Amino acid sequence: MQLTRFTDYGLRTLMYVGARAENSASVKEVADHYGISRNHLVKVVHRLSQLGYIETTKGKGGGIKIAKDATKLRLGDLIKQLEPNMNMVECFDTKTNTCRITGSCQLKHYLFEATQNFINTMNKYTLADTVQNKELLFA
């Protein structure tokens, strides 16, 4: 399993603004800090704003801030909302599945269970857990 860059950038953005809960940050600042595309990050920030995880303010003194309590943002739930799908293999999507052994295959059940376990494990942790050591985050 591999998370998309979109999800990776989303999680990193939330970590950045979560660690600076009392201060706003600009998209440029976050992009520069992580060395990632500002243009791509704008799309990520827009989605995070739509989902209600961050607040955005335009103009002088504006920027992005965490909108929710980081101790309540479970990582598995965040990943599920940011990932376009959690389809590890083709047969997970009944609309596009062309696998010839779907009816008799047991592997899909194991992979589905593993995916669920991944989300459940990630949900043991919150965004606040990821930003406990702010000095390392901003080093």
Given for the second form:
Number of protein chains: 2
Amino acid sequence: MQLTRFTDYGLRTLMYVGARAENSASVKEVADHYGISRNHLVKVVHRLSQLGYIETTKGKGGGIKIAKDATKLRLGDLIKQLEPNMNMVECFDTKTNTCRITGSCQLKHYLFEATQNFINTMNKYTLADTVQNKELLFA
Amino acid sequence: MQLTRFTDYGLRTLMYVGARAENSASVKEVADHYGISRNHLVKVVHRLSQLGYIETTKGKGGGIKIAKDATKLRLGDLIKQLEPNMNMVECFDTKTNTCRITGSCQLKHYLFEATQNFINTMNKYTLADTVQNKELLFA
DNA sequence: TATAATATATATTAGAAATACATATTTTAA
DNA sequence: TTAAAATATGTATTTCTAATATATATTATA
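Switch from the form predicted on its own, shown above, to the form predicted together with the DNA and output its structure.
Once more the chain from above appears, this time first in line as the rest of the complex follows.
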């Protein structure tokens, strides 16, 4: 049970940009700061922009910028949208489920409740909560 | 964010065996019932036996049997022990962590709390709760 | 002693995440 | 107007790990 690096990078990018002056930076700057692939990060940023969390500006002097108030960005919502698959077990997706005991098995209900609690707990916090000290982030 | 099939199969095996007369069955029987690889299931069963959840008997007439009272087997504990990796993000494991903002980043604390809530929720339920109707399981 | 079961180690396969590469597009500033 | 600097996008490759397969060993009983 893990989050993908895609989600991890997405959160880290928002944290970085949110802590920057004017809430802006370039993808290259973020990739360099974390020592991760710029090409991979481009896709994460692209997804964040699709979701409306980031504004991108092409061309010279362009870059990325947070599109929403960091105190309004709930972490649970972010995770739910960035994760490629929140189906905890096979039978969460009725299309591909092959489990023979689905009918009488209660496990899925408990897993659903637990996953919901996971997201709810994360939703107690916002992006703004994640960075305790903006200066320290760049130390 | 998903459980591995290994964990899924482990839970299903316990459910199956727990619903059987005398709480016993053979690996082959369980594998056939779910239509999954017997060889793979052998490893799951082996792990369950290492953890003390299942007793195995070799030889003719042998098989597997639940080693504990199903009403005492909490699902959260099971999941925690069956999952190969409960490190939600890279920085959960200080040995392999490379993230540069670990010092000032609060995300890990929130993720830790949320994961704990996930496990706690599952621990409200036991293996005995998962099977509503033993007969239905084999319908 | 043959058979039916689990135990164990190793090899292989499959799938998905992560990364790399190449090229297109856009915008600005010289 | 053109070069440069940024993101956009599609495809290919690599890497990792879960899942599966294979082979053999061990054990116990009929």
